[in-house]
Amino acid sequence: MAPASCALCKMSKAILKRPKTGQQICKDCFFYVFETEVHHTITTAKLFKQGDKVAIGASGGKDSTVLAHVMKTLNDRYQYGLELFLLSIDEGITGYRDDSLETVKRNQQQYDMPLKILSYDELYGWTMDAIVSQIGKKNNCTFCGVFRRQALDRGAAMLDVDHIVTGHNADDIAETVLMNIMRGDIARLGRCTMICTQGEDTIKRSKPFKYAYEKEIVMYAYFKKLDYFSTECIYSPDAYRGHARAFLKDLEAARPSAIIDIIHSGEAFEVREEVKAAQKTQQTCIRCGYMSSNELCKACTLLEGLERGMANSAITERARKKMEASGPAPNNMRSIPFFQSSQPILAVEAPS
């Protein structure tokens, strides 16, 4: 039997079947429809405007590497007029993050983008290796997630960018919807499907891959021969998210549209007014100045637990001196302050 022709161009031989649609298409058509769908997501949500400075959260993994490649491609093709940067967070995981950062450094050369690397050790005085050695592998992802989110905001402020984009894909978002349902976390369920989020004093953060299937991202990276790091984090196999991921894969096997269906269901959820009223109002952490719903933000609360009986600091003295050495920040930016105690010691500015 002769090989099927591409369902789109009708000319070339089909070499893959899209997990998202089931279409049998050729390689070039797959590249085009994948990129065009991401472009449609970006333009429909009006994520960017001409002249925006955008930091791509780069881990060296498949999602962020494909995101960097696609963002550069679309920026050139459709003349978005964006200034793109790579922003990497070094969690301090020996044999994993140190190796993946070498991939990011190669990506910097391949995509010709400036790169900023910021480490947990610089900001918090703790690496993930040190945290796991103290608390064990259970719940370590909680520490990492909280620290990384704040570190991305800090790094973006240092780069003076307007926007952070991350490689979270459709599978990730569907998993998060399932996790929030299983935990009964109504507040997060109401916002976890949002393509773009922005706190009162934080930089805009968005997910251009919101509707992109993980399998298609892998296929794109493979056929494009992109340089990415494929090893899984050594501390993540015990994460709670893994249960949601396994359940989602079973659902997808029975019904490929399950991923998008779950996302659309999450988008349709409405949080009752009395639930919204019960949610805590945003304030700033009394120690580090980061946005928080309590006196201490989550990062400082976790650090306090780690450093109980030790020097009580949210941002290390070494980090403070390094920040001060970089010189004063522009006056026309709103600040994301760093604290060592209850008094501010340095303000790193973020764009207005």
Second form
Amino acid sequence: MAPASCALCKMSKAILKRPKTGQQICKDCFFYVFETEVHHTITTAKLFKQGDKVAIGASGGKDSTVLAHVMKTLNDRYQYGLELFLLSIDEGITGYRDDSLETVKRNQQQYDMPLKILSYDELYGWTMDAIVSQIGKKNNCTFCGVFRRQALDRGAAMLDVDHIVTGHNADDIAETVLMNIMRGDIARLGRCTMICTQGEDTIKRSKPFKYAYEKEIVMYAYFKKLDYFSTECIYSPDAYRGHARAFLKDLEAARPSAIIDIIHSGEAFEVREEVKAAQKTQQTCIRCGYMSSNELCKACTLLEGLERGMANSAITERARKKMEASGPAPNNMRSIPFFQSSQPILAVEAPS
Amino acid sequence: MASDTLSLKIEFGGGLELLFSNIRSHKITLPHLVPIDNSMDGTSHVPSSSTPPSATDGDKPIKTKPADVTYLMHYLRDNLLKERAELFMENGTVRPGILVLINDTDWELEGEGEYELKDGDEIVFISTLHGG
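Output block for the form predicted together with its partner chain, input the form predicted on its own:
What follows is the whole complex; the chain from before opens it.
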């Protein structure tokens, strides 16, 4: 096959077929369009303002590593005036997170950004290793997801940042749309395509890679020779997401625009007012002060179950009733330190 | 260099190396001409799933084709892969979500599995499937 020349500059040899557009482009044009599209996503959604302190949720994986690189590049190129931080959560998974955190520490050097690591052990008194040794591999992702979400907010509050950005990409969001449709989770369906989740006074969370295809993120990391960690979590993977993912990848193979199309479908769903009204309003957890749709937030409920040796109480209704029947939480039980953000928190989002 | 073989450099990334003894970089030699059904020359025992149902009986000479990327994938699966073959190949090609680069170019621009390998080619397989 004769090498095609780049559809944009017409000069260099094309090295990549863009899944979004089918265009064949060269390496330099690829870097330029990838970065510029993220810049447009950021400016169109007005994600930042001059002087914002922004934490990049960094796992050491491909998405957050590329995000850190691109955020630094754009902040310099377009003078966003942001103060950037890396924020990592150490779930306490030996042989997995300890290795990936080494990658984050190298990123800290390479990108010259301050790094904060907050561990489950420090915040909840439980590592994922300890949780799995108590509850087994089934359902442990529920604990990890709930704990990580809250840990990120708490880490952001410790850094006193205005904003958390995460590496969620277009493929992740399309998967979440599919999962929320299959589960009939109308509240999350409405939220999961939002580029930015925030109430007036919350720590904002946003996804600058909302429209970036995973293929391009991985290609970007490859051609830029970025240093990232790519081992699967040693505990059972999220099986339901795995099915949604495999389905999405098959759709993408047949028609690459499927990913963006599904995100647009998710955005186009409109929730009727009476459905919205039936949804639970947000309050703060009576025990730890974190946002919650019940008296106790999900993390406190899970932690209480662990502490009382009834870890399933937050997973099944039957186990919850059993724990309630066994009396109130003992006074000396470990709980999460009271959440103090400079602002109260209003919005929630699906853990991913 | 004998003209009837090809020397290739193979790289695995993005976690795919875990299926290949956790070794990222491999050097292999393939014959120029390979069986058209991508079977492994009859020497190594091949799982029956890798041969198409239309395989002919042993009397006829084996039909051959120039070694291509599809043959390479079968070769890697049957000779280098150590575990969970279904995470590497599916329906005769790489599993969706695995990126392939031929001499640092997206294989979608090079004819994918039909690309005919040349001596000295460098083929990279990267999984996109591993999360953060």
